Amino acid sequence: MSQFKVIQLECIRRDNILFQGLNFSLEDGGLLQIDGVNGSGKSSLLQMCSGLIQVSEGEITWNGENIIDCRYQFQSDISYFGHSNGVKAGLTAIENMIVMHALAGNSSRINYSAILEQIGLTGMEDVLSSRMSAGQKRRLGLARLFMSKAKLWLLDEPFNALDKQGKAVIERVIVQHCSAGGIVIFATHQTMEIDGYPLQHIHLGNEQ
């Protein structure tokens, strides 16, 4: 049983306290949504949770160990997806997916065309990402979720630039990952349409 835990976490940016005394924990199958107005600390929280930003006050643990003390194992167990799509403009959809596959450390065989079909990019295998729309680039970037072997997913605004259909596809992938014992923490201001699966929720900031 894996466990991700945040204990009395504080975030200060430009002398402003964005949040403090934040506590939550997730075990296998846990799904947590973080929302709040722009500047409330959503991205900072996810970056802290991934180890990209050092914690100044409080503690973050993975399976009972501080993520600093188990850095190598923790990094191998997580997949962080930020605002950037992480795709190369000069590569085709398939070429980008080959790179994603290699970076994921996944040695299993992957049907790239089948994944493109699932995310609504059927027939775009040989299209350069530079010629794709913003929504298509986002879909391509999110294709890495289909290849990830990581236990813990940290997703920052994964639904940006996606239409309703694309959002529904990624919601299904998230639920499937959690149903298989994975853990997902994601930030979004959008209303989730996840029925029949327990969704925890944290709101940052004073606006409701």
Contents of the next structure:
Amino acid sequence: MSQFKVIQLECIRRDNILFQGLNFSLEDGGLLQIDGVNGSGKSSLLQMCSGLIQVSEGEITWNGENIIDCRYQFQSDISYFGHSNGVKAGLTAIENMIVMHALAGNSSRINYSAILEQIGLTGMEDVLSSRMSAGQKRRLGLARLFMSKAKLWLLDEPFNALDKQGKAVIERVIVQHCSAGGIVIFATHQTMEIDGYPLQHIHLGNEQ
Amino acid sequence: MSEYINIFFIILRRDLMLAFRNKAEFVNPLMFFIIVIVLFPLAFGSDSALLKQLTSGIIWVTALLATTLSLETIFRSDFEDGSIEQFTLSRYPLTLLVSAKILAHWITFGLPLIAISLFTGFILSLPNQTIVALCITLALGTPVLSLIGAITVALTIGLRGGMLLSLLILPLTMPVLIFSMLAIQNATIGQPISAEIYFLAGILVLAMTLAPIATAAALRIRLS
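Given the form predicted alone above, produce the structure of the same protein in the form predicted together with the partner chain.
Below, the chain from earlier opens the complete complex, with every other chain and molecule after it.
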């Protein structure tokens, strides 16, 4: 049983308090959507949860331990997907996936073509990602979710630049991951079309 | 352990592959190196005694300047496309991944630079023992430049103005330049150079040990 907990978290950016006294807790199978207007601190919250930004006030714990104190354990348990795709323009789809796979610390053999097929990039194994469209690059970046062994996924606007079909694929993976006991926190202002899975909500910003 | 060696080589190969696909990035600083060295015989006249005294110094100073130019790109694209975020949050120590990147930089820049210096040494008819000393000092010195450079690049990444980078790197590399020039001068007059070589080797070991840690810390700061 894993537990991700945020206690009395506060976020200050450029002398503005974005949010204050934020509490939530997620356990195996937890699915949390963060929404809010632009600039309400969605990305900052996810970056804090991943440990990229230091927490000034409040605490974030993973299995009861502060994420800063168990950094490497925590980092091998998370998969973070930010605004930028983490896809190298000078590498082909397969080469990018080899690096992602290695960074995920997953030593099992993987069928790269099958993953490309799942994310709708069939037959693009040897295409340089600089030749891909914005949506295709986003899909390639999201391929790391298919290779990850991580328990906790932190996804920042995963549906950006994706078409309807791409969005459906990612929604399916997210639900699959949660059903298998994973935890997903994602930020988006799009409506999720997930039927039959309990979805928690956090709304940031003043506008109700 | 083998897992760590594996990821090191995957990142190394990734960076080498990227460098060879985008050749301008590492060839241009090397061209700059050659052209600046060639300018000096044109300015002083190719057979002047003054030039003979200055040549190895010119090669070293130009190497410093060219390194500054080539280092600018070491983390830039990784920073822009989010790769650094992924490195930082991977299960492997950022220090290890950064070391692989620095080694890749040295292979694509330092190694060819040594080869070119050897060649220009012959063309500018330096004495043999001077050329040998020049190559040894460059072999020990260029990795130090890559390592120290990586720290300052990590600190200044995302900031505007490439000048700041040069202003930070050049003072830090002065000890390397001083010991290298001493070694070359001693070699030219037939004196032993082991003392300077040991010093350079010492600086290299120190930089290899500490620079990746400092670079990783600087990258974390830049991300937050």
